[in-house]
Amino acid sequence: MASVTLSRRAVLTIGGAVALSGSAVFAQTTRVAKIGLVQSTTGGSAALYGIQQKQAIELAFAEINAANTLKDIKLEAIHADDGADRGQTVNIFQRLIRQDKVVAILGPTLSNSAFAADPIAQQAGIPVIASSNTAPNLTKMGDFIFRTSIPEDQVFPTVLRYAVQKRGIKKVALIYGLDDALTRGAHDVQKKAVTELGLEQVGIESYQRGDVDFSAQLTKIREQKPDAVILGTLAEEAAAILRQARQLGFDDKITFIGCNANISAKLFDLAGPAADGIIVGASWFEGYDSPRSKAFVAAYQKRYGSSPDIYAAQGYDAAYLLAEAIRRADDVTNSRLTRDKLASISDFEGVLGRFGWSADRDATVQPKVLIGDGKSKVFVAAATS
């Protein structure tokens, strides 16, 4: 999203003579705000989220620049793919801060990477806005860390209460990824919610990143005859688990309850009809009925030829929030001032709805309970009555 910097003095000449009564015409100077985009556009499951985030943020920057929303300030995105490798994320953050001199960073895609790299930005005084990190306590790393993605501990208890009330769930089994901060964090939240609701926990199974065969874990779970299976997984693993559970003859009455990371448009492509009925919680879904949301969906579809998912929506709002902070700061290099202006935004009208920041700089968005329609390949709002 590079911007062309105009010359400090532009003079309109005709045949070598200075026009307009001999006076020079001064072109407006363009100031460029360099912003780091750290999204995983490769790296397995992470790319399902990272590509959507990157596209939505670039869409937002294009809209802002085209509309001259920031007047003489143009936003320039410096994107780097960390490949879902936390070591790479650390290297990228260091380069963006030390060499590229970015005023802020949007990302990274995975909570695992954020826990490794965000402290670097915090120490350097560079604001970071996450739009897919949902692990608990992430923003507590420092006052320069923000996120538009609602943390799991603010979403899952609502989802589980809904499932208990509507499906009569009493016995649950859990399966989660051992070696990812997001999935481990989601699992911890899920276990706590299960305990607080007094549900019987009949089994816990785990897996490691890269696993594709979950039949052993699912066979053990099936033998315990749970009313629900709770997933602390990324979307690709969730899709495989849903498919394989159906292949193993899981009773259709067993409810699958997912975490934030399962809310990807690709879940339905990967799981097919097996994703039918999965219950999740989210800050947004494609059918959300608001003018701002509908305009975003239409613009995204026009630009990319596909529908946005929740991570695109959260990334889009993150981009507009940062742009508003830069507008208020009226400075393209002062990261601390940008951070302070970002923190001062309290009534933002975004794709996710109207929100501000909590004391820990999480977006104050009301979570929504969604149910997967595997046939139509969309999430729909759950009936609350």
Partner chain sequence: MTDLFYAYHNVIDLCLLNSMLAFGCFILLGVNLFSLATGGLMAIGAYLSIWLTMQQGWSFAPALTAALVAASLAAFGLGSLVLRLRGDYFTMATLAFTEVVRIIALNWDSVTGGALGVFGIPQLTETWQLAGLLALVIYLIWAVRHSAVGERMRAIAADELAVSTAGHDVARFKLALFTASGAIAGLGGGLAAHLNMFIAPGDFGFLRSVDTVIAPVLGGVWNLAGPVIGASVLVVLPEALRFSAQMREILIGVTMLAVVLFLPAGLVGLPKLSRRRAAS
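Cool, the form predicted alone is there; where's the form predicted in complex with its partner chain?
Here we give the lone chain, stripped of any partners or molecules.
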């Protein structure tokens, strides 16, 4: 009996040795760059953005690996879900950096999580590229923090200037969600842009998350007779405001100007024809007319059977930017070198267009002004010239 066990052990040993030597040979020919992918796939509405980014980034890595763009380097995404809970984001960052020894991190989904977790990466010298954080001052946390999600303050001034030029707007009213970091941040930017353009601000109204009836605020706004109403709202709230404004008999000449968060198919589903003519600004939209963008939309639809949103596009570009940095560094473990190479990329041809980094490591994407078409339920690019 004993001899049988022994021989079995011997077989295992030999087998193990063979397997080990096999992997050793394999390791000589390919190097694996481990990349942390921190996106919420559970935890309420954050999961909607997180899943889109995760899918787009995994699509990008699959394409890069299949095309052998990085020759002997393979990209491996280690995904971890933080459930939109900041404590977990910090847990994940520490584990990815200390245990999995990733060379870079893509994420996290929420700005709040980034404020808590990014300093850990900064301290450890691991580059981070965010593709959905839009909070102001995010990249000021350190020189290892990058983002492809352009914040509201790079988009909204362009949008407002367009509206002023085309529609002759002079008096504006603002409405925003008081208790949501996204809408509050958008409102701050909008207010600043209004002041800078010298427009008359006739009123500011606010509401809290979960509110569905905006008639009190809208009635007040109607009395103030603005030329435009500026929305610092989420898509569902924007839709309700648009619909209720029509019901309250708002003049058709009053222009509604939305923020980044309003660019969603949900806006049209919920507002219907009331969304006609709303002006918004974005770094990208599904109908964006560029070969790179069209190829991305097609590939995404083929792989996942659904349409990518703006966060997917930003995540996809983040993945390609990181791959380019790793290619230039030609190293799968040196995160500082990867960071330097990433920072050196300029004139990147991405889904969002051609862009580089600003001094604060924000993507310098040309914002696109979009107008809602309530009938065909899409945003169309406005003629900016």
